[in-house]
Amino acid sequence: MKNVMGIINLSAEEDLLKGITLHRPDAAVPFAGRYRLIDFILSSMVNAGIKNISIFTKNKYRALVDHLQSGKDWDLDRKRDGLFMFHPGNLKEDTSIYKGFLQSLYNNLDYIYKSKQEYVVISDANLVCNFDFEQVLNFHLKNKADITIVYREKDKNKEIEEQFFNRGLMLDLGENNQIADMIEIEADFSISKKRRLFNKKFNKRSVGIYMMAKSLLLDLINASVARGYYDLVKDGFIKNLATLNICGYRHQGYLAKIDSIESYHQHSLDLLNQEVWQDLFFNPGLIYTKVKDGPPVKYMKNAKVNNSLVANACIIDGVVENSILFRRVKVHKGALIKNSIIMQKTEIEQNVVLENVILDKEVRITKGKRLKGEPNYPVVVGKKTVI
């Protein structure tokens, strides 16, 4: 896929992971013990042979810059193409207020024009998946599509999280994979209104991955911005549905969209299922991240660990069940951790009980404290908090 350039959009979701995104964008949120959310879609692009990848940020991007650096860990530190990052500081003086994703693209048109690739794939950053972009390109060419939108279908015979279909771009497919209609569902829509839309066959949601010719993207950018429109989906796709051949590609493998604290907690714990882990990290390629060396986990005399992921450099002398521990976590004697996510350099002191809890980096829970949330409403403790 050397003829495809990748664009990762960080402005699609904003402040939906309140509590753990105070100092970082969603894309830089830690996940699975040693990764960041952006690692998954970035690695998928690299595995597909995409060598020209750009990231369009919005705010709080320092943590992401620190994580990605030159792109060396993804083999994107190269003389030709490679990894590019565009910040809101690139906005022109007359558009100093951020208006939408198309504005960011418009203000960096030179980069897009000068890129040698013929096609472009645009993706949100908050996707946990091991995605095969080559299949999407083949589908796009076979169907002679102007735009291909990757979607996930609501399966009545399978227990799927309802929250995935509570908002976003919903699709109604006609014949030959062509999208007959689409609508953007806002989070504040009433339940009754959402049900009426589902009854109209809007039972497929875009996952936030789009493929098209670069020339078409440039036309959409210029035409939309000239009219004062800045939303790629509403102004670029929906308003041109009648004139463009927009097709839908169904994704059937594991894919999680992390757009709420509940989904972050739920899909993190999904990784404790071995089938999910294997599907996510090894098929069709590997998932890469920034390399950080450290000693192996140290299990003390009283340590009991069951069905959990524990990253390197942890020291455990308590009980850990169905949980994920990031690097350099210390669990003291008598502590009990269940169904929780503990980020790096956190210390859990003696006789602490944690259940359905998310602790950000460098948190300290002092002796004897008890924190208990619910599976669909976990307790979140911010970075460097002491309780």
Second form
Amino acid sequence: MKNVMGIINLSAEEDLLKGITLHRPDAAVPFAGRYRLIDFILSSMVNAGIKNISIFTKNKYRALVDHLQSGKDWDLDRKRDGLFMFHPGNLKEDTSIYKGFLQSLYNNLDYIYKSKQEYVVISDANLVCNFDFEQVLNFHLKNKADITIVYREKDKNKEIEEQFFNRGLMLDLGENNQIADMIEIEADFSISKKRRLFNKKFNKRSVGIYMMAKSLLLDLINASVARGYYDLVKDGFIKNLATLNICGYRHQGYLAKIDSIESYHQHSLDLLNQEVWQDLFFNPGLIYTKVKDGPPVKYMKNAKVNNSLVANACIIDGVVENSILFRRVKVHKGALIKNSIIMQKTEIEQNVVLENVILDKEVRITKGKRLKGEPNYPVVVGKKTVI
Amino acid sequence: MKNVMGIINLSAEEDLLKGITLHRPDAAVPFAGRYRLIDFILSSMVNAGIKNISIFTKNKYRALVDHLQSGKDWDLDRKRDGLFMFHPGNLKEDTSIYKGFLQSLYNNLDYIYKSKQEYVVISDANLVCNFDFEQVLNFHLKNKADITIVYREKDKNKEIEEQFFNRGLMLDLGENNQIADMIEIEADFSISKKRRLFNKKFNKRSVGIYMMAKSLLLDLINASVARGYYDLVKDGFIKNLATLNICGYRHQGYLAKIDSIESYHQHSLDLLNQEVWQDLFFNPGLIYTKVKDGPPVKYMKNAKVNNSLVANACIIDGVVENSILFRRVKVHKGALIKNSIIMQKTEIEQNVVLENVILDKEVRITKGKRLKGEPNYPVVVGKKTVI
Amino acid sequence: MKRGDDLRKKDCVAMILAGGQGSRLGVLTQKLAKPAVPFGGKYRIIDFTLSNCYNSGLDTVGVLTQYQPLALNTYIGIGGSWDMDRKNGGVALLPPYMRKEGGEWYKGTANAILQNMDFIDSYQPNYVLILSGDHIYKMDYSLMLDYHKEKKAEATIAVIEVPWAEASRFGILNTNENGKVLEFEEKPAKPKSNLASMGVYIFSWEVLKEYLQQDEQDPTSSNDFGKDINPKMLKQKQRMYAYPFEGYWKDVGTIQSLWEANMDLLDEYPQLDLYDTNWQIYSVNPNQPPQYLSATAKVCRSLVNEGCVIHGSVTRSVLFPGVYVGTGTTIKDAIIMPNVKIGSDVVIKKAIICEGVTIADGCQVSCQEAGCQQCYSEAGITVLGKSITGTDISCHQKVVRRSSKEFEGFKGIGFNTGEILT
Amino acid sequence: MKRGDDLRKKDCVAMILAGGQGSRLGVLTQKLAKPAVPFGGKYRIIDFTLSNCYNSGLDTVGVLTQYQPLALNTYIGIGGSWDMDRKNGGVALLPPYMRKEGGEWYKGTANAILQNMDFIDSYQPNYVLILSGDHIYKMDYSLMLDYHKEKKAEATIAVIEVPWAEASRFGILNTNENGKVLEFEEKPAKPKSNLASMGVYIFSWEVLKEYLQQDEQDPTSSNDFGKDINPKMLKQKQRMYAYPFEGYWKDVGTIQSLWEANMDLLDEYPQLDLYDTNWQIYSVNPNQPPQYLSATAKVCRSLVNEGCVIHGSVTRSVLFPGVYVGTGTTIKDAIIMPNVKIGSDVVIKKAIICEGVTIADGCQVSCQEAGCQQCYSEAGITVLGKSITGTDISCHQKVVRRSSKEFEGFKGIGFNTGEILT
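Right, and the form predicted in complex with its partner chain of this protein, after the form predicted alone?
To see the whole picture, the full complex is given below, headed by that same chain.
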């Protein structure tokens, strides 16, 4: 995949994870004990041999810059190509208003022009998956597609699946993998309208990964921006449906799109299935993240931990079930944690009981306190809160 | 100097170098063949053993981020402390308006609090010097100063010196190195008023380097921001002149403050004095910059280069006098370059004549063209121009 | 040009002796230098010495290698993990090398330093700190250097109080009330003091250089600090002081002491605290997902690292990254090194399982026969250096009998068979 | 876990032989391995091979060191300068080392590879590329590897056409029209072909392994690729091909060839273009200010690096970083290595001045007596390895007579006296 450049698009972010994204973009939300959301798609690109990767941010990008730094931990600190970050409005004056993804691309057109790769893959950042980009490229070439859009089909009936197929870019797939029609389902569509569209023909959802020739992307950017259009999908894809060969590639492995607190909570707990764990972290490649120094987990005398993921440097003397513990969490004797996600450097004191909660970084729950949410409505506690 | 943290303040920048700062902050302006302005003060801090350095930017910081990256080339890519960059308005929403340096500091108060050093040195970024911070610390401690302000005294009568003392923060030094009074001379003061102030008592100019205890800085920030004041000098220093022991430290070595195109041009040509060259680049430490791969300079058969500075990877077959050539400049046969500054990747074709010009990066002057400015009014040619 | 030129000058250079074979660690050091042996669920032994250097503010460190250095070289690189990839100074790996006059291997600890005099001289240091790469401890060398300067000593030797009963197993220093060394006794039958040398020395470089050169001329010398250099210096009345160190310190040169040092970490409040962020032990960080403990797991009084998947019961044990433990398996008092795959219904007791080993379902690793030479180390600790995948399991393979349960062959979920080590 | 586990597998591993003493370079390699000798005003010789690897897309390189490796180790580190500080692969420095059975120095090129079989095996490569660290050239090894695969060869040897008149100085390969090697001739009196071996080999690893092990059993073997392995493979009818290379290539094993290769760079359009950004030669970049040419300087047909200060005249010469040239001084046909300080009114002709040397005012470096053994190298090139600061200058010091001008002692502006190199 030396001939493909990667672009990660953070422009679509709309603070869907309120409460844990106050100080960070969605892409920098901690996930799975030691990662940030962006690690999954970024590592997938690296594992596919993509060596030129850029990230187009929208706002609040400091957390992301701190996380990625020079790209060294993803092996992207390179003399040629490597990792690039483009922030809005810092090129000329900082008075410019953010207009859309295509505007960001247009502002950095020289970078895209100069890049030596022939193909480009564009991806959203909020995808939890270990994605095989090589297969998409093979599909793209085999189908002689102008644009390939990766989609998922509904295959289970879980509540969370329902949500997933109730929004976003929905595809109507025609013959020969060609997309016959597509529509962006907005949040304010009525449920009955959504159902109708889905049942009719728009029953495949784009996951937010697109592949095309770099030259075509340049054409789309120039043509759209010249007319004052700034949306890649609506202005670049849908308006050109008639003239371009746009194909759909079906992704079949594990993939979760994190776009709400509920999906964050649910998909975090997905990882407690050992098959998902194995698939997500090892297949086809490893997921990289910013490495941190820290000793192993210490299980004390009274520890009882079941069906849980635990990151390094935790010290556990309590009971933990169906939960995810990030780095340096302390669980004292007598504490009980169930169906919860506990972020970095949080301390759970003696005899605390937690169920269906999400604690952000550096929270402290003092002796004997109890917090309980519901699976579809977890209690979220903000960074550095003391309860 | 393990006990001192460094802060580089870019907030005062006002695009004084129009023409070569369209895409960059003053701090990122190329200087002396292979450096950026910020390299001098940053290297001085590093050489003094300061290991925790932060840079507070105002706008257009991408060029600076690209230049500094992880800080590796300044030996600042460290597990503890190291290099930090703080950009305005990216902490919360990007709607916030830039109010002033103290606001930036206030927005990142947690970083300053957490830093383990007891003292802080704050410096502007547009200083060309090889500064000995250890002497300032010794002076500060010996004089039991609350704040030490570094100043220069007028010691020559060159035109450029005149300019230097006609603006900025001017000090009236009393006894025991204590500052009796100070005044900020604004650009719109009449020349006669400036002269009067200077001749009276305000005859020492602050170079923009301040040292104080971290705890005092925190007090000044909190007190000022709470009242809606955001200027370090006017609100933090001048208003507290009566209650604080503010001392002046006289800097005697080479120091140039680059705040206009003319001073940029003149001070660049200062370096053609071998004593200045030696002083600036070796004494007390080395000046670091982003390293770049490139072969040595190649002098061809017709090369004739005198009283000039030449950076690596240039190929020269023409005549160069009293000039500065950045990396990868090509000078063809028959070309004549005098009193000029030629930035990176510029090509000077056959029989071109240049005198008193500043060419930004990647300019191309085609065969036989002639450009001529005056020493106090150099011709400036913008990036990527073809003439 | 004062400072510009002086940039390379360093007050003190540290030299870590990391070339020893560590033959008493048997199979553990067959393809690995002793300082590279895994320790504490995450680290390699040399991490402690390197982290001590960094935490003490020493940024110029030579690591003397000789025996099986590849893993160590790859691991240390240019020292980035210990923040020692510095422009001036940093970590240098120093193997023996050929000169114009030919080359020779390091004959002893003192000879190793002698052969690298040029390296040390290039920093023009006032002092040289000599360290071993195979001790587990946290120590601020800068305090010892202050002590050395304060005493105006030519040599300072760090000492630790050991129980009187054990003193005869150590090199013992007898000092006066000011800490001045009066006498050395190597493993004295009747020790006069309980101050044991820790193998940590500071020398004034100019003085040491002379002794090294002198010692090289002496054909009877074993070119060793403890045996030759230090006694000679004492004899010739050089100012030599003992620096008293308090805290945890352990030489992990034997299977037993290595096992004990690992177990020490499992105390409720261990003397050596790995979780103290003020004196962190740095290491190369593996890239593994968080560990997964299944519904059937039972883990307590243990250290477990990332990438582990545990279905069985683990008690008072240390698990390195990437270990898999099947259902029904019981592990107790054991050290399980990286990427070991353990099947179901296995029993492991008081054992060290080497990196990458695979243990099939139903096996039992803990020899019942106390006299069995193959399985029992001195301390009754089984060291397993080879996978058990076949049915022909015998004591001869340093492995111990299967349980009565039918052998089924190990099939981990998606794990390949580990590499065979022995 | 297909790819997760396969991560370390590499199609081809490169091994650079960098252990040679290079005794024909005399004083230049007294304290320095040959591949670390400075070249071309900026580089060290090994930069060309390392850059070729990087530019060819090879990211796994072993560098075999033995003789005076410290400068080389420090220089290469983990390969960051060549963008080879990669997570998987990268550069590994491979000195000889001790095993359980003891250690031995590298006996020959083949033995050096044999001793590092474990290292190569850890990447499970299909092919191994064997390179020398002392040739100046730009070559895309990936094309040669394609050729090797296409020919289904077991061994491929890169060859270059040399002038027929010089062919008898090289190892010559006779091939059929398809490039298949039929015969080797080492320095043949009457060469049948003008295809000379460049010392660049690709082997199929499994086949090479066998031959290395076989060769080790042969007590008469010198354990060398050119003399032993390749002839044996040919004799036993292994498929061996010659890969024709076109372009600049030079073995810089002698003073004369080193000097010539430097001078070749000064042609108006040199065959080896250092300014071509598509095949850049990477090196560790010094941190020096731009060079300063004063009002009296006269520089042409020369390469001059950063940090130089020039007041005199420099023609057809190569100046490394940090060189100072005083007023009235004339330098011609010379190579001036880093940090050499040259006073006023000095004359230097056809010479190589070693790193850090200082030359006092008025000295003349260019022996007038053609028969003088001390000053003249074979090619009439003076190599100056020692500073001239006193008045007792004689031929014996490999330095040549002062001009008649009164000796004044060199006082550079703020420069300290360079270190004496012998």
